[in-house]
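Have a look below at one chain only, the form predicted alone, in structure tokens format.
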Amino acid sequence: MKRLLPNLLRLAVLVILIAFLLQPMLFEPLLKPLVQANAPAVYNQGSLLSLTLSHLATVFTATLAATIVAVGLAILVTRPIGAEFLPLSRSLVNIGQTFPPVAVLALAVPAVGFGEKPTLIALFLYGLLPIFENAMTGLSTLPPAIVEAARGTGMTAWQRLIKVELPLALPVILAGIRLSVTISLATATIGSTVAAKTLGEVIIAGLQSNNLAFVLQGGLVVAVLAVLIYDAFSAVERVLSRRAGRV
């Protein structure tokens, strides 16, 4: 019963979100009190569903690239041959945290132009650190007995990595990806300042026209997506952690 109620609540929120994205005009009566007379209560400068899908695609692409690079670096520095590269790797993944997202966009636009590319670069750099740190922690804190048992069965280093180390470290790696995705979902909104198709368009349109309903729509959709995706990753992590515990 303890788990049923939160799950039902999440399902209800998901259904409401889908309904709002597909038929936003159904929610106009709720938003009308937030706007001035004759001002539109529902975002009317584009499709909310299209912007949401574009927003998610941008976050997914940047997170996938960050995961590949960060996990690759973590694997390298947790091998004897790559241990000396740990300080350099940490410096590289910290680059994204050194500059604010707006500064990264400003530096990227002259190089790659307006649109999705500057946003992808900013999200990629911001997503490296949590994934790298978690991947390195997961790979460097494996139970020694299991690793030795795998070595004793005659597994090669590559086989141990693929069949033993990465599966055991996966829950910790997913925790880093979860954090990265959550950060990126919010950060991606500023991509609209450089013409990226994200939910930031709705928020910016609301700020420019002093329309609180627009700002609320953009902000709530991003917030609900972040909570639902965060919870989904957490559920997967719990399942993987239980499986790893039975190894």
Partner chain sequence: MRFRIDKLGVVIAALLAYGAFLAPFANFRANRIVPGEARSIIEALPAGLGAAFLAFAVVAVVLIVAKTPTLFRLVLGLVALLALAILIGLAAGHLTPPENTYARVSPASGFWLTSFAFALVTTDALARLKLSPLARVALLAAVAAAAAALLMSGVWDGLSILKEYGSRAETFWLEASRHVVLALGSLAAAVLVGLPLGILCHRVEALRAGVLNVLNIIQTIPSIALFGLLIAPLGWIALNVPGAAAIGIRGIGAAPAFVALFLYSLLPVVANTVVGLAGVPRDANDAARGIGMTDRQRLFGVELPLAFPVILTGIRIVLVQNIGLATIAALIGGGGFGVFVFQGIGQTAMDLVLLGAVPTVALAFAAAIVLDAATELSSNKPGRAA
Contents of the next structure:
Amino acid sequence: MKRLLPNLLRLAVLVILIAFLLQPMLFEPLLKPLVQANAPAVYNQGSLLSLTLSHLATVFTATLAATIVAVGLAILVTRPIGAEFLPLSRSLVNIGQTFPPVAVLALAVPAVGFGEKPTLIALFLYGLLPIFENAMTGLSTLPPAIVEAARGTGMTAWQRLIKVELPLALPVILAGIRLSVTISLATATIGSTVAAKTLGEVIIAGLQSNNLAFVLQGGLVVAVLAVLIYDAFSAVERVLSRRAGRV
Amino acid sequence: MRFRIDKLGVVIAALLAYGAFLAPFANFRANRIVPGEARSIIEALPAGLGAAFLAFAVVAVVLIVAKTPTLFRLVLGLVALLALAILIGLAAGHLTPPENTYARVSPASGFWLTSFAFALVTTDALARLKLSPLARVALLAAVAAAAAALLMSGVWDGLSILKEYGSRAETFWLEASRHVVLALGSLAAAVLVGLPLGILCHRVEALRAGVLNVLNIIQTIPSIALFGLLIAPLGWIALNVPGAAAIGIRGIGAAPAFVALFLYSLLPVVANTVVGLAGVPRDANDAARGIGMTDRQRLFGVELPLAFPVILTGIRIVLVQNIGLATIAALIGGGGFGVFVFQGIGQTAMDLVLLGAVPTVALAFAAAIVLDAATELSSNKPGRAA
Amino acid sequence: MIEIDTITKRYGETTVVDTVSMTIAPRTITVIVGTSGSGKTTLMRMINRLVEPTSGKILIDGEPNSAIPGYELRRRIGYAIQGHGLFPHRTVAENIATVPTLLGWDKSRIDAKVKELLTLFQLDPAAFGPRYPHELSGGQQQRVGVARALAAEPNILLMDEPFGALDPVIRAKAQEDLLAIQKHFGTTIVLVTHDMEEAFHLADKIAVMDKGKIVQYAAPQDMLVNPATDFVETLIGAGERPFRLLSIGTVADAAEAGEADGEPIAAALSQRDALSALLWSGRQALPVVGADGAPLGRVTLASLTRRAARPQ
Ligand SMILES: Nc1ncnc2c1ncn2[C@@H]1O[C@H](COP(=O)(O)OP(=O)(O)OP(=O)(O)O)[C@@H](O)[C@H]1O
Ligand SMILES: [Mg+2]
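Please move on to the form predicted in complex with its partner chain, as the form predicted alone is already shown.
So here's everything in the complex, that chain up top.
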């Protein structure tokens, strides 16, 4: 009952977002006051919908790759075989997170050239860190009694990982993915400075032509996407951790 | 002593071997724009030096693969990094034809991989040594001093990034100071506003969720958009509020960047203040009340000192984040290292990108080390609950 | 039968379990007691190879326990650990079904087993099966932990301080359950506890450990009469001896023909319980009844006093 109002609000925001992406012209009157008399109020240099989709696709691809690699690495360094890599992994994560996303992006350009690729690489590299950190934390702070019990019931190392350790670490890992996605959604806009097709194009077009309406619509679409995705992740995490009795 | 293998060492040694023997050490370009030609370490260095370094690399591979004492690995890593730093400078001098000011020499993948390998050795050793906070800061200072000495000595003058610097030294320092002012100034403003706001949120529960939600949402607005959105209101203020323009408030330039960074900084400061204050043990508060402290005395004498390490963690997050985000300010004419990054991207001149990116990363990195040390020191003070 | 043969475990320089040999007879309860850090848990965990011994061997029904992979061994040996260790992301029923599932039992057999065990532990299968562990009280969690250990009908059950966290009432109940289950399945049980009362009440044989060594391994009565060292004597508690002696025997053993007035005593209770009841009621004798309520004679203060005296 207490969740009803925020959820209705989210639904409304989602509906408005979809409406805006499909029929941006409907919103022209709202945006008109922000621009000079004859300037366009709705982004007209391409389809907002396709930019949004390609923005999401970029973020999704990068995050998916980052999740696979980060969780894989975290599993490795939390096994006895990989224990020697643990201290270094922790420091690398800490150091990596001090790298500004723009710097990662800019440094990727010399390696792979302009376009989607440097953006994907930057989002991937930057997205690795929070996921890796959380997966490492989640997998290395499991209650010892439970890990013991899993061994005691005769599970093999693989069964323990799949049936006990990963499910228990899942909420923490998801929190890492959520963080990573939120950062990536915003960072992807900067990708447009190196010619990636993202909503950053709308914002940059606005900055270049001094069109506040463009800046606003580009920024808001990204922000709304970020908030909705963030909330969706939080909801899943809540359900999972309530199940695991961690609340 | 038996020869035991260090698993991590094997991975690092493989990187090192590939970087030293198979990948090009330096890149030579006849001028700033043309694509580069790779040069191996033997070609890149004056007679004998390249071979000497390769011999050193072989020894290093063995030493890294073997389980050697941690302190020894630290020294090995640091010495090798210093050697590499000097060698790349020498390579630049060696490869550039005399009197030629157009040619550009930059480090190539081999140099980066070898450096990365030794940096890993160093980092791993540092992680295992668990140095005290002060020792870490001292090490940082030593590394910074070494880098400064190398810069001053002119060893690196032949490198393309320093040639870019040479042709715009004045702008560089101007943008550097703007970058630092943006990052630190917005942090200071955020602390001035965020700390009281955090205390307020701690005391008044009704405010807490609302304030934190709004700040959370601000964080989700992409930085370039937030920068852009602030242009209009600040422009309006500059035009309509007397005196505003005089103190530097303008629609375009540093002011919107400053405000945007300030807004981004608020969340970590406020949230950590709230968390820190909430974590103050009940006993400490009760005891303070019990001996008759007023609310104000309790706040300054008990709660804030106890919450300080957590608040400091928030400040660390903000500072590192701001140093990175300040690069975006360049897109709206706010200056900072971003100027070089975006100019470089525009001209496809990667040396220029590096001229902006390298100092940004170095600054953020140094800030993180210093503030981590400060946080650790403040939470380790005797008599303070961990 | 478990034969432990000169087993030793060292961590670096420190010897945690030091050349221990003992034979545990089938269908008995062996209780290991000793000070904290004396190596009880380590010894027990070497039986199911959660800890690999430094030297020595352990035979289970004549087979070395190192003959099969550790995880297969552990599927055949129940293990109930301190603090229950239930999987928080699985329901009670799924927790209990863990080992049967690993062994690939078919679903109907697993369901039947879960139901049987929950009923045995007085937890309604319909109500408790679908719950998650955090929705249970500590005592209920504990019982589910033991049920999980018993699910694949192991011949051997290892229990590490299984009742440590329970309040006295539930603990007494859990002990009775355990005795009943042991009778029901004929399981060989090895149990670690810090509670001497519990040890004397449950044990067929008690092993006392000190600094990695077994200092005495004997039936409770023998241990009371002839403690091997001062340490064992202190552990038993000199002042407690007559009462410990009484707590070993049941009322049924002390019952004699005759009649008495007053509140009847159940034959399954310990003689120590009977003594308490007699003293509290101020009577010289009380009637004894069986589980079905049928009269089985009486128990007298005099006979208990005799039984509490040092055996000659
Ligand atoms: N993995 C390990 N590495 C090093 N030492 C260990 C390890 N496991 C146990 N020990 C040490 O071995 C000794 C015996 O431990 P054990 O757990 O067997 O004691 P215990 O008798 O069960 O104690 P308690 O009654 O407190 O549970 C302790 O001193 C403990 O610190
Ligand atoms: Mg123990």
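In this text, all values refer to a predicted model and were calculated from it rather than measured experimentally. Positions refer to the first chain, counted from 1. Each form is matched to the other, and the largest set of C-alpha atoms that superpose within 1.5 Å is called the rigid core.
Remark: with the core as the superposition reference, the CA shift of R90 between the two forms reaches 2 Å or more.
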